[in-house]
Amino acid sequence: MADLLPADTHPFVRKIESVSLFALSGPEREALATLPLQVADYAAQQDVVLEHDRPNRCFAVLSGLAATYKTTRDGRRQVLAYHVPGDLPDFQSLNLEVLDFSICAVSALRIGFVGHDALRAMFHAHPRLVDAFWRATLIEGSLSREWMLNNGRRESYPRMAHLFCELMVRLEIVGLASDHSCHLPITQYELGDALGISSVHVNRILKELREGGLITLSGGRLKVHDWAALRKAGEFDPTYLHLRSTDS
């Protein structure tokens, strides 16, 4: 059975909402709201969708972490992005026939989805949230770009410390993070696998950045102590988040 959530709490406008160049409307915002949206809760490590799938509906994370991965043909993953409340992680499903890439759970998770059908017609009825959408879309792929020059260009510890950076201020633009700390239930292994680095490498530069006093990652919450120094160590500028504001 489909759900509607509240207009202030709904994944689509609240997203929207933080990289929109214009204010939506009152009818925008109640298109987007009611957009049916079929919950569904996966556990961690569960594959939400799968490279090679041909779906007709996309999703919006409620709750939880996901992420972006693709695999190579022995097996050995790589996170191409991490996804936070709000986010929608196969919006490029609605003109892209065939998914090139899987998403799973990090964490306990749960999504909507809604089918490209209620998109398109949306999108006949505001035409103005098609540039919303678009604008949404050119930001993945600025992120995108971040992370290829993070994990190419960076060593392992500016490259950790650019990572915690950049999910601190998403998790905080959707209020999930206050005073540098946020829920963050991630694994070492999952690091690496973001990072490109093994796990015991992942070991030893969280216990440099902690014994730096720049962070704790604990019983899956992440506290950055000094923010400066850590957005400093990971060269960090939130130029490509391209979000209306942050105080970050």
Contents of the next structure:
There are 2 protein chains.
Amino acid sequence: MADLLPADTHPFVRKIESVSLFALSGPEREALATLPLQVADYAAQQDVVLEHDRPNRCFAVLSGLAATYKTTRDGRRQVLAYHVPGDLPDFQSLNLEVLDFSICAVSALRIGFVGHDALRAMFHAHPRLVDAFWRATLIEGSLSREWMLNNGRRESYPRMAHLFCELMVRLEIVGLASDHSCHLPITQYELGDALGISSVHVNRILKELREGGLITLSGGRLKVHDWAALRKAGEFDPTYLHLRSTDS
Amino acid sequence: MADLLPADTHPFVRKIESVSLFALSGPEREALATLPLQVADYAAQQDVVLEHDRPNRCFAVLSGLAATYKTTRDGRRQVLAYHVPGDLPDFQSLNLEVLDFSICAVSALRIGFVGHDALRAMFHAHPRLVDAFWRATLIEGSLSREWMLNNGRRESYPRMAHLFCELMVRLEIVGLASDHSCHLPITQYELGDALGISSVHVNRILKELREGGLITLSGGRLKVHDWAALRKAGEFDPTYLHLRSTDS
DNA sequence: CGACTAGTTGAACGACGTCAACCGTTGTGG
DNA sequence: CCACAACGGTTGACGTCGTTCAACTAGTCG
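Go ahead and give the structure of the form predicted together with the DNA, now that the form predicted alone is out.
Now the full complex is given, and it begins with the chain already shown.
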């Protein structure tokens, strides 16, 4: 079921255009827009790919939220990154035969698979696109470094504040948040997996943030009531997102 | 002060050869070996590059140990990765204008700088090398994901055991460890920055590991006395290192 | 010899985890 | 339509891991 979308809304075109350091040529844009996408839907909690898989395709998030995670042998889970529409969460599979992480759906998720062959053919025809995609993976790396600093060296209150700041900014960029409010159907248990703390403690920190008037998270919706305060609490500096047009 | 080394010991050749999925051609090896290197030496604790720099070159570790780190605003430091000889710690600077991390020398460090221009020219002439270098950065990403799991979800005892396992394996690969013993002139304070714990606690965990007969760390030397036990304690599975020839 | 640095250890404290109870909502089947 | 199970959120009590502070030791360098 190949699904062709109009070029300007095609996820690859939007993403690469926003990431690359040069303006895409017509043929390059065309090549991206005509990449054959295999669309698939996942319910929350379902896994898309698993550690030790050897995929021959990678995928883009079309809608919904995905999470990269790893688990220890005794089953403790650590979420390493969230992926918003436009992201290419397992792009490394193109050059790394066996996956070292799993990716699951956080909310209802629609993704588009692209075969490695098709990508390699495109790169052969349009070598500049390699730089652009490479850059996309490097930006993901930058996010993960900030995540490491956040989880390693900030206590849970600023840590959670930082996470909410990042999510809000990234969702705003792709048009999924407005007025500092976004759809975020995530359980407190899952939040704990991302922050490296227990769900009980998540609950307490959420309460603190709520009673401080910074945010509310309920009914699957995150609302930031005091952006300046949240940003300050999380020591949030968006430089590491490598945005090209800075706002807020 | 350009410094030309014999091709088989040239750090780029060794590294890319060990990382790439295809055998390098003569001209490719030649191009790597003749990359002009600007050699520089750093004392322990000195910074090589700093967050917010906009470098026009990147570097390879020639000898010694380097560390990538970030700091919070109030000065708490988190080490994100260690780099052994052959590694390309800031290769992302080629496609990411402004650095989002700093790199410092852990022990006496010798590095070789290569200008971005020279690299780009080489990639233009030998497009397959792009894949190889890309793959090198992806493997670094894999290490950082395991690091995130380790620091996020393991307690300090297994966490430290895991770190020592990784360092030992990586140093063995580049010939800097033998008999499960290696030069590791690192203070307990710095170890704490890597593991996200205080130096006092590092001391106590080291004592536990020592009294359990697993390792000793003194006089700038790490000795593993019971590799099987250390590996078990750290739940260490080297898959994430993406080695091509597995040993031990 | 004194000053400095890294390591070592104890004691008190704090952050976060664990356990357990309870509540509210949702969904399902009799 | 109601009963009830299942699940996520909320809260308290208590335990543990790791931090902080502080004192002391040992090695090194001038």
